[in-house]
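One chain is shown next in structure tokens, namely the form predicted on its own.
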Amino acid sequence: MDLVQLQRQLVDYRTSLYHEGFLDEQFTQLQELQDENNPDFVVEVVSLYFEDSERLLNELSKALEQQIIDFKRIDAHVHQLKGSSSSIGAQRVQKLCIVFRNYCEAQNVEGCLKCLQQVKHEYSIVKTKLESMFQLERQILNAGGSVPV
């Protein structure tokens, strides 16, 4: 595949993201902060962004395992999912912790589960999506080209 192939199929991609909910304008802003001086800017903090929700899922599994469930535990763990999700722009898993945090505040065991469930689901494919971007971005820059914006 040619260079301009691929700057397309990456503005494509990018902008399906957005069009199916997966990231909003924050994400955009994210992109706008990266520059010469750090070009590997959005891929460093979306990585970072990773590892902390994958311990924060861990965490959420664990919590609700217990036999008796600690729900501002978890409503603080949700919130910090929630606020690091929309800080990246990962909409759909931020709508969902506001769900989630809905039921900590009903206290509804199932409810939570069933949203662990539904953010696990969605985190693994803003993942994926994301690392599959970066990926495209890479295969631009190894054979010279730049990133569209």
The other form holds:
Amino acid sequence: MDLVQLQRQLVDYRTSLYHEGFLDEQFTQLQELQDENNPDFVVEVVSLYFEDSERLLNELSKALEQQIIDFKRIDAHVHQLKGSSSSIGAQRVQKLCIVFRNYCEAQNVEGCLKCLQQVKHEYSIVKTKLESMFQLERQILNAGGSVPV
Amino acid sequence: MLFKCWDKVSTYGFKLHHHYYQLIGSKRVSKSWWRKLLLSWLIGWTVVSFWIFCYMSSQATEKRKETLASMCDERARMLQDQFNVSMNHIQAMSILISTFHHGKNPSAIDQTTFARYTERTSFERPLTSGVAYAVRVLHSEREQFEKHQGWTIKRMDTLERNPVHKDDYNPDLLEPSPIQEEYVPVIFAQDIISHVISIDLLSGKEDRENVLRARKSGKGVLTAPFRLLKTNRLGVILTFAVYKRGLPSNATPNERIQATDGYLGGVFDVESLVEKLLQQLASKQTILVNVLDTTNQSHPISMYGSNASDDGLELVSHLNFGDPFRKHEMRCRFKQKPPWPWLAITTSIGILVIALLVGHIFHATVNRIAKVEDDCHKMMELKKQAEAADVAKSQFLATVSHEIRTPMNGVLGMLHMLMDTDLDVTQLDYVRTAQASGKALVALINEVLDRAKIESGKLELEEVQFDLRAVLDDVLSLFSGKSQDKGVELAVYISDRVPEMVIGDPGRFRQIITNLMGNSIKFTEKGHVHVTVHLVEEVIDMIEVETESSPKNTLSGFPVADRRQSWKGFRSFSQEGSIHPFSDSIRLIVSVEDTGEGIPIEAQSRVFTPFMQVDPSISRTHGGTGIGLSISKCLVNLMKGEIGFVSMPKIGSTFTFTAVFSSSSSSSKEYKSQQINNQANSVCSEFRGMRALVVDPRPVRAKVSRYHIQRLGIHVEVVSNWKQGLSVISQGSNVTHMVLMEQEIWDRDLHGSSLFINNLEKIDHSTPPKVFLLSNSISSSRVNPSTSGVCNLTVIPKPLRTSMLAASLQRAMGDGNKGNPRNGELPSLSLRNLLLGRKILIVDDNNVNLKVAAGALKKYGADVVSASRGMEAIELLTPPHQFDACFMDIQMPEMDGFEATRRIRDSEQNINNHIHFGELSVETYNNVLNWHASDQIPLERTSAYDMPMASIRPPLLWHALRHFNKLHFFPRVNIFL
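Having seen the form predicted on its own, the form predicted together with the partner chain:
What follows is the entire complex, opening with the chain shown before.
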């Protein structure tokens, strides 16, 4: 594929992510933090986010399966997830986390379970999207071009 | 009457003061004391004046009495003397009779002789009206005697019983005397009283007594006063006994009686005599004289004078007429009643009036003082209230402004972020408008807050070392857009003698300049705004040297107001020598000159009054509140400077202020400032040693250009036209690296310009100098076809700033790729300055957040250490440590940010804070951004504003961190990220 076309594709794809609300301003900021000294900053952060989130989601699933549900702990986890999501700009996940926390506060097990499902769903979408984006970027870099900002 | 009035006045006054002294209880004592003093004063003086009256009137009476006494005595003595003279004469006459009548036989004296003699000697006896001689005749001798005389002895008592009138008096009608043992008939008499001849003296009651006493005593004896026969006037008779010869002087009364021959009597007409006497003396009319016989004390017989009883002053003088049996006295009185003692009355009343007046003055004064004190107290009270109200107002303003500012910053931040999202044109426009309004609001709030702070005395200036030129560059860049839009030339010139670094408050200094420049640009449509900074001493020297500068010699060629007028009233100029002793103080004088519309003369007096604008329409056309200049004035005063201006309508205004800074001395502070500036220095070093040529016919403008270029370390030469420039380049031994020319010259002579450029290339040098065009506005140069046609020509937009100039030069000189000109350059650059080399600790339990924040801070050169738990942070931050700052998540498991912060603060308190470089500022951040401009609010009270973790965005991070900039060591500001 032509390099320019790839670059255009990446830009379009990124724009669509913003438009569809998967990502927000924060992600742009993140990208701005990346420079010569720290060329893989975004990827590093996002991978860290993936790791962290998967761990948290597992924890949450486990916690919700318990007989006696420790809402405090769940809340702390959701808070963590919300924080890291907002840090990378995954705003859909972040917004769901807010709803999740409300259920948590109300100690609504059903709501929590429902939310957990939704969060997992959103998370997997964002993960796929981001990964494909990184894929595109890698392709561009491999082709010798520079990633458009 | 007077006293009544007085009482009224004083009671009224008392009433008044009663109220007053109820308010001020402590003064009541003194008030009553005053009243007592006043009362005693009045009483005292009343008594004194009364005493004076008594004293003076008694003195007058005494004097009168003395006068009377002396007059009375004088009269009495005269009367007595004359009487005595008469008496002596009569006595002498008795001896005459005894000698010539009884001693001779026959007698040598008869009635005729006697009458004639007595008549002729009567002048000797002025008091006697007549003299008579009676002989002692025993009954046995009566007949013979009567025969001898030729008349019978007649009795007198019938006469006494039936007093007769003078004219009717006929002695022949008198009865003959009855038979007695003894008779004393008158034989001789003076003619005046010849009617008494033959009358028996013993038959008259008074005469008988007289005769008997006279012969017994042998001295002159007086009768009581009685009505004289015939004349019927009051008189006394003096009787002397004539004894036979040879009677011893110590004979017994009986012997005397036996030896008696006869009796000589003198009639004293007392009344007429005294009259005569008094007439001889002066002031007869002033006194009344009474002569009395007081032999019988209870019934004094009046001898002379009216008997009108008068209880007035009467003086008694005793008279001695030689008869010890009879007592006489003279009583004198003044005819008139004593006059009123007017002198005493007027004197005493005068004294009393004076005393009353003095008392009144005293009373009035006390009242007045009390009233004034009362008023003063009231005023003080009111003043206190007013001041308290003013302070309260200022505090309220400060608080409210602060409270408004905090959320406003949130709003602004959000707007900024909103602008970066995908917005269509309309939305973007709305957001821009909202942001502009918000900024304006914040600016206004800041101004109000400043004003309030100044008024409540809370504003304190910082003492920070700063680069004056950098501050001015900052301000310049702030206004560059505006000035370019308007086509107004903007320039800053700082004298070489002004030191690089001074110690003062850069923020406030900047605020003043911003305000003045803002005003100038606001009101200037064409021409220029020119800021100059000099040392005061330099300007004073300049005044002496500088002659009348030509009006054309200005930055843009427009005439300007004479700026020397603007500092005419400055005190520091007049007392120049006295301020000098502060050797390390730097006194700067800053002038902002514009060619705007000027200030109308009638409005010039209230330029520095807050909220006063030239006229209300100004705020409509130009905006603003009119508070800026008054704040500037306050700030200038705080900097121990003065501010003044000169303004000529239609020509322009020049504002000038002075400010005192201290010169930076080598200290620990220097380290910091160097660190901050090393970047600019690195830029400078690139150009150091290069040579530049400025082509500009206008010296003022060329001076500005030179100033800026020289700051980059470039050697500058100024020429006024092409030809000169060319000759300098070709003849000079040194290589000229760049040529900077004014657009004015370029436009004026396009042909010459291109010729010049061609010539430049022809000159045999390794590299021809780069040519730069100093242009006032970018747009015009772009439009100009000639500029774009020539290559190797770079346009440097004015206003000249060192950073801008450096960037342009860098780019043009071939190594411009280092720069990374993007929006938000300023904050990120500043952030870089701020964070470069700082050791910062971030604490968050969220790995992703930690990573992001670390990335953000590292990007600006910070040395970041991450920690995931509060406990870890506490361990790391136990002094001594190397951290400059710490950012901490508020919400963390185990220990939240607040708790951790508190513990760290506690540990700092236990250990001497100054043990280690850099006091620690623990910053806490969360997914929320929450920062506070003030460090006065305790931790617990902070409230969070929800914001995504966008805090790594440069503007917000900048906001949060800019406080670091103000203080040398990271302070304890509670910035919550």
